[in-house]
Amino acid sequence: MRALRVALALACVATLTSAHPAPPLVNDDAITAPGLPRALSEYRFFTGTGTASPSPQLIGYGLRSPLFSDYTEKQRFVYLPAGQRATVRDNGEVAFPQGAAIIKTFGVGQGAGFRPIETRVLLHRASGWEALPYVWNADGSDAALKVAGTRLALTVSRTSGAAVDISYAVPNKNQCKECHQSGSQIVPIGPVWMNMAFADPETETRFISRATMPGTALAKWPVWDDPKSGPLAVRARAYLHSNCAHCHNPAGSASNSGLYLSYSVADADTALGPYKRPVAAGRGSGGHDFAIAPGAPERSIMVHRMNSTEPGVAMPEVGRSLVHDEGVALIRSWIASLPAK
């Protein structure tokens, strides 16, 4: 619940109209045309220090049940072209006119406290898709691209409150695409229309015109650690989608596993994980049996791996070196809630 009310505030900052001159705009060449800019400045998505000043042209939003990564805190944008929107496909996915771009900045701290660390970027070009990370210097004033990644020691807030020490991963431009490959294909994977959250109906409207929305009824999935906001089965699929469907879905890079975990596939479905026997986990299986064994999450490999931070066991395999708790409680509640055969 934390993670959505810190997004929906922070989105609030990019539907502010400030009193003092207009920023310069977003520089379109730079997310249009070949090359990769040097510099997150470069785009002009943020003037001032940080991320404290989004450009006006900039969408924020959150989402419902975010992909996890090491209890930092993000902020979310969207960036599309003067006079377009952004439409909505049958079944969710959201399609972005050429020229948009997605920017996602993970930190720590939150509100005016709030701290980047670095900043992901997908550009729309007309090859397709561009995945590109960029860390951000000691005093804000701008994050360089690291096309190779890099690690970061720094200090993260548990839910508790407890703060832990970790090394950092900025993933490397190949490690973008481990997660954003679908067939052969850079494609974006958090704004799945159903899991996204905006700050007001104005915001969304710069998102999207509600007349171009699909005539099937799209209900807005629950928050995956919130129980007034849906029953435990329909968090805990809306959290396995978040966190692992973007490779265990067939056109993804775990599609050989036949383990699918989107949020599409039927409850009843092998797929899903339910006595599902491993294809090849070797170690990863912890010796079970089945990816999920139902009415008991102790036996089971998707609880095994996801409590794991061991390289070869763990999952997902990129973008965590802690396990998440809370998550890990979320699916063992699920799956002991399955009734055996």
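C-alpha atoms forming the largest set that superposes within 1.5 Å between two forms make up the rigid core. The structure presented is a predicted model; accordingly, all values stated were derived computationally and were not measured. Positions refer to the first chain, counted from 1. Compared with the form predicted together with its partner chain:
- Once you line up the core between the two forms, the Cα of D267 stays within less than 2 Å of where it was.
- Core-superposed comparison between the two forms: the Cα of G111 travels less than 2 Å.
- With the core held fixed, C244 shows a CA shift below 2 Å between the two forms.
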Second form
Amino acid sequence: MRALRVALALACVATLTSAHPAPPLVNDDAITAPGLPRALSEYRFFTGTGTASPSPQLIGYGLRSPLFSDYTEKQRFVYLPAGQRATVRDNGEVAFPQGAAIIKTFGVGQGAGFRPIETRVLLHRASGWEALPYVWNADGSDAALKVAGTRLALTVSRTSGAAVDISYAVPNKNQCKECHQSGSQIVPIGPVWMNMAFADPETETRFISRATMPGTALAKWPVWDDPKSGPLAVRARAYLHSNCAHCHNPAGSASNSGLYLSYSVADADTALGPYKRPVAAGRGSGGHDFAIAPGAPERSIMVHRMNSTEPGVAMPEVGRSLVHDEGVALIRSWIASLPAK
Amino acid sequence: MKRNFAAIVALMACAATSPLMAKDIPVAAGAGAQERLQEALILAQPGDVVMLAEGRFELTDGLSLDVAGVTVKGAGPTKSVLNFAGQLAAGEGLLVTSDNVVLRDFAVEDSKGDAIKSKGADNIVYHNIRVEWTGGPKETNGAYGIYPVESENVLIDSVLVIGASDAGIYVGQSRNIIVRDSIARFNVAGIEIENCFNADVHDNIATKNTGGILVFDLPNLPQQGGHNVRVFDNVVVENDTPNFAPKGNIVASVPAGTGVMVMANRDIEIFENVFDGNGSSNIMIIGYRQPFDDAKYQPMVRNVRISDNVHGKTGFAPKFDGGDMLAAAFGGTVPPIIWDGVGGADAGIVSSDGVPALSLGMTRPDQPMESAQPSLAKLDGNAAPKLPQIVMPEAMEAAIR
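Alt. form predicted together with its partner chain, vs. the form predicted alone above:
Below is the entire complex, every chain and molecule, led by the chain shown above.
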């Protein structure tokens, strides 16, 4: 014990005296030990101010079709503990070893102008995944745990560049689970290989070097807003997968609705919504009969709920206070393109 | 010393997992209630009681509880009020997703969506709770008042629900259910049991709703094939509020003035209820009338036993298609029991109530009313109840004693 302490002290001295100090290692104990670290800095995912200097142990990634979150910018990282590998399954789901973490920061501004608002961490512990939200302080020196969530006044920019003031909701710990639930487990949502993107080939190679890849290469899904990446129907399905299917699947929070919107659901399946009548929708129905009325977006409950910001109507139920105009337009076009029976 | 310390640590570790350490967590009303109460619900440990103080909790977001074995207890359904009039997000007021939870002695007012939802929450107890949309029946009210779904062992006891734009008390896709000693008024459906197995609905008052008590089954859902539901000893009177459900929802098809409606279920018993003042009919037994694409779904009703009910004035203001013509044909009022007739004698619909029963003479559940062949039906046969009583685990009953 004493020897270890001396060694650690020496390591500290070495760091302090070095001309280019190596960044501190990610704190594996904070990830794996039971308990709720009060400050984001305890994990040592980032050094310096904000998230500009991620630990070299983190691997950045993006999503080709992401969840809409009130036009905020997002930075995503995965952390794999030393010597451990991820596994990309044959269906593209990424399985992470114990001790892994996924770190997602929401903020405003792009590139060097990015200002972090909150960072959500998913920690793969012996007991399963733990989901925790941290809110950044004003000077960006650290972020504090907010298990009960909070609301923040925030100005975001629409795609047009127009600024809009919103009441931004940081989810509470339970709301993290609402979206990340699969059966009784908490699971990551984003990392599905077909939907993952990397800033450059080097980063992708780094990820692959830490992962066991499936025998057969998996074709990437289209990018929801890039017509060159695929036809309308598949782009719409990729969008629904990222924005709805985390709850709308047989093991998710909306399992009881029978409306299942994963990318893998067959187009003709009633579970996807065509001619599917609502259950438990209340005024969310908007007076319409079907989740999707093929050929008639104006009579489709799906569009009505995506196009609303009213609690009790709006879908998703949490995570946005604005309508995603571009997403609604995509789903409208897709439903309009579907042949009516 | 060292050994003592180890012993103490071991004792503490042990106690941390046992209810001996259970504690009361008082939560005050007033400013900052959202974060204060939500934090208490998150940090509570199994066995703890989150104690809502007397007063109004003005909430800005949905609340949720995901810790098993927690009790949320207020000072009474008029004293501790969770008010969601200023709610900015979430599909319900309070969401429970853990097992063995007891909710009691508080109120939920004016939630934007459902009031209290419990999903996948086994052994849940709702006791002495008031849910109310304070502006009266309106289409813009939330859908469900008390809303357990996908759960096993659901006990709803002594609650009051007013103003739900769908069902006041709604139990969906669950098993082993008791709804008792409760009051539902000014909802579209007072009490609704949907896609459920094994339920007792008894000693409730359903009045001033559009329909009093509904037992439904719908297609394209994970749990379907509703069966074994007993509706008994209820007072189902003057359900005459015009239907204010948003169109598209199944309850929007319930005619005002419905007492009990059974749709697409099997093995149902309706006995010893008091019916009066339901203008459409006291008991309606119909199949699922919409087109559907679901090979596993059974749209017709089978095996309903009706006995020992008291039928007051009924059928004087039928609000369903063809109702006026039927009333005219049968002497001015529609008979107190209406059955779509699908399945004929093989459907096993029997009544010993001694009141007229009308068969619509349909051969398919989705047959248009225009081609119905209405006639008085003899629903002879043994109508005596025979389904077993629903029993809850003893700990759930103990929680409300």
